[in-house]
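Next up: a single chain in structure tokens, the form predicted alone.
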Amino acid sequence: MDALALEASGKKANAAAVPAPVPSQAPVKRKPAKKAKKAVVFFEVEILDAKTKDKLCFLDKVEPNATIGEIKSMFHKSHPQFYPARQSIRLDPKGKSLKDEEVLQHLPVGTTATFYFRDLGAQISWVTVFLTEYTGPLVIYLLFYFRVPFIYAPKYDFTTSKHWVVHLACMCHSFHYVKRLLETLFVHRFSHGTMPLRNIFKNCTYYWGFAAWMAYYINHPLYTPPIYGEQQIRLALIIFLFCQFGNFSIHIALRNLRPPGSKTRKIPYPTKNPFTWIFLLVSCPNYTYELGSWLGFTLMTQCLPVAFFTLVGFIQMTVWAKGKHRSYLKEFRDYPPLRSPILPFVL
């Protein structure tokens, strides 16, 4: 064989101990592995009467984002008689109720939860409440106001009084109790919806009462103008137009810290408006402003049972405004300091 030959024969013979090039495969992708859930764990709620101790209801599997409002329209359920405006769901049999935003899970309780439930009583809407309240004196004064018979003598039916001051009265009252109404309608939001019925009769008694009694010596036959004359009654006016539109003011300011359809609480600041400056010194001005009106109303009229109705209203106010400031105080750390509950620097 030639070397030409064994050369050629060479080259085959390597080429053939070469492999062929293997075709390249794309990397296969793996699915990543699922997270494992967390099991939910439902919570056991029994539901034990506040007074008897006795067990009204158990619900079971309760989701643990659960609302105390959702567990009591579940008690609802169980016990139609029962709405949820009227139940009292409370973590102590004496202790205070729980709100409806609660959560279950935020709770101090254990999977197994006991709550204690009291009877509220029959409730009504706060806007019924108000407008049954104030439409009894608008009414009750008007009375007394056109001296309607049966209320005086006989000669005094449907006659009218010959001081200005009685007129003016009227009108004041009356705008004032109007005012009432139209913020009950068109301004105030309420954080409880409703009240105990019950409260109602004493409510109206109390407005009801004072407005026949005032009514009734100020319209009198015998009523006799103040001893000061027309300066106490024009000073005495000013006061009272002056607080009228600070307690707007006030209600309308606190209108808008609370969205429609929430329970949000926030802290009361002044605004633009000069009368909510009052808020730099007083947790409460809107009983301030309307402590100032009925304080107006007594110097105008100067008639006893008035000042009677603005002492007792100032002390039920007094009440209700260090409720509000100690419950400011405790929900916010960053409270004003030197805000007084219902009068600056004094109460």
Contents of the next structure:
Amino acid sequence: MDALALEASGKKANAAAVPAPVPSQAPVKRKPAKKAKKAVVFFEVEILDAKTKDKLCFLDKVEPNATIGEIKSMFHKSHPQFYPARQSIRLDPKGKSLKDEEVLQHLPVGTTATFYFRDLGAQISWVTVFLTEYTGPLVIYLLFYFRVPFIYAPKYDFTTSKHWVVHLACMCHSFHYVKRLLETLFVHRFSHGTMPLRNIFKNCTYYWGFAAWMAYYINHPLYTPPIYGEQQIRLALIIFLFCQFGNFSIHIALRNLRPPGSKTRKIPYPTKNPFTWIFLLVSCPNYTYELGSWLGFTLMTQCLPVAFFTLVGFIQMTVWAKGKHRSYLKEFRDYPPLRSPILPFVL
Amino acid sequence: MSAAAPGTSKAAHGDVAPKKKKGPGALATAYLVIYNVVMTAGWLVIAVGLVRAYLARGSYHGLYYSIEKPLKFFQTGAILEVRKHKCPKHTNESRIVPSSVVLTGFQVMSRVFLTWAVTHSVREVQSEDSVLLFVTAWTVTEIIRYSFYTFSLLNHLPYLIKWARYTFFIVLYPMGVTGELLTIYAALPYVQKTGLYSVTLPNKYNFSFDYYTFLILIMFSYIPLFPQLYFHMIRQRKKVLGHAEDYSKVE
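For comparison with the form predicted alone, please write out the form predicted together with the partner chain.
Expanding to the full complex; the earlier chain stays at the top.
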């Protein structure tokens, strides 16, 4: 019994789903079987539709230490249209989805396990969504910056603005989205591989739409530069760059919390980098810095649509930050009490 | 996902109760009953006002002015109905399905928009017959709807009211929409001429807004939205008024 538990926990720590061959310290060696067990108690797994309760799939001779991920693969074989990423397997039709890493024998099921299946719909990878939604604003803003035809009056086609803040704004905006693209490719470690397909349309509409709206006014021939001129622009630029670097530092810190290929969750703490010291006060400082960047950009351009974009983004990020904060509190007993979700002491 | 509504459930136009109504607390019920009675009375006042004005003047023309104030008051008051499903006890819809909040919210917002941002704001359209068209449609609809809620809350819903609620819309809805669209259309030239609610460049906020274009977009938005709402009501009608064999899985 102990050997089994040891074995199973050893496997869990590796986050590897495949049952390993005999570990070297198997104490019971009845037969030279795949696992050192007295007798292998296979499980039977039946999968029912969560809504109709129809029996969709029956798997017998399932290894006790099979993971949900493996069960999903087996289900996929009998239902090829439901690739694992779009399967939600749960113990209760209305319950939470079981994670891929969960092991069959550690679930509160008998030797005949009943699971409920829900189709999550067509899925698309996070990376694909991020790359698409961030490339749009980059390109679209530049179209407005270069004043391609059919946007402004024809006499302005391919002209450039006479205000240097407009050039600066273009550089900042472009820098921001290039940074995001590079982070998506090289920095972020995603918990989930995929999200529902319809999200890409929703997200792209949001990012691309707002980018076009902002860019239209900033690059307009009748654009009015900030009232307080150079002072305002300089301050705004400092805020913007400070927050860009802060945001990047947080992304790096979060990445380093998580070994490659893993999905572990740990409490983030301040590191040697001063930009991460904000972790003392805030759970999701990446959002805090993001807000700061856009406030800087609003100040720099003095453009109401940019202010709207900042506001809407802030509302969305606050929702996310509160959710993240709540799940941190739930998962970790010793979570630092001083922290707020997104704004120190305030929100 | 939702079963057919039993006859006396508080099924609103936007949703169907999966079980028999759970019943909010006594205080919440009292509040709702008062609210619905007041609203029924309010729209009756408007109806009576319209009839009296018509009889007094002898024509349909310009009846808007006789009911302008109660119309604004009671239509705007409907904003109180738009609550998130987190507090079902205090809403008319006792089992809120998320889509219903969107539908209710959208409906009320479009009514309030028509009342204030079009009819009130553009004086020239107030004497248009299209205004009478949508005001009549709204009045009849609301009298039936609020009495439906009132009776439901008191557990004494006459079948006639339920039937009326789920049948009259078939005519009233298109009638109201026609009135609304014609009114917006009539407002367009005045909005363009006066630049009502519009902001032009250059200005220090680097922002612009063209109310004329906005109204045109609103008119176009009726094309995808109105059929959805209409067919949603038709589906609700089948479920609420239909027989056991007509129960069908919805949404």
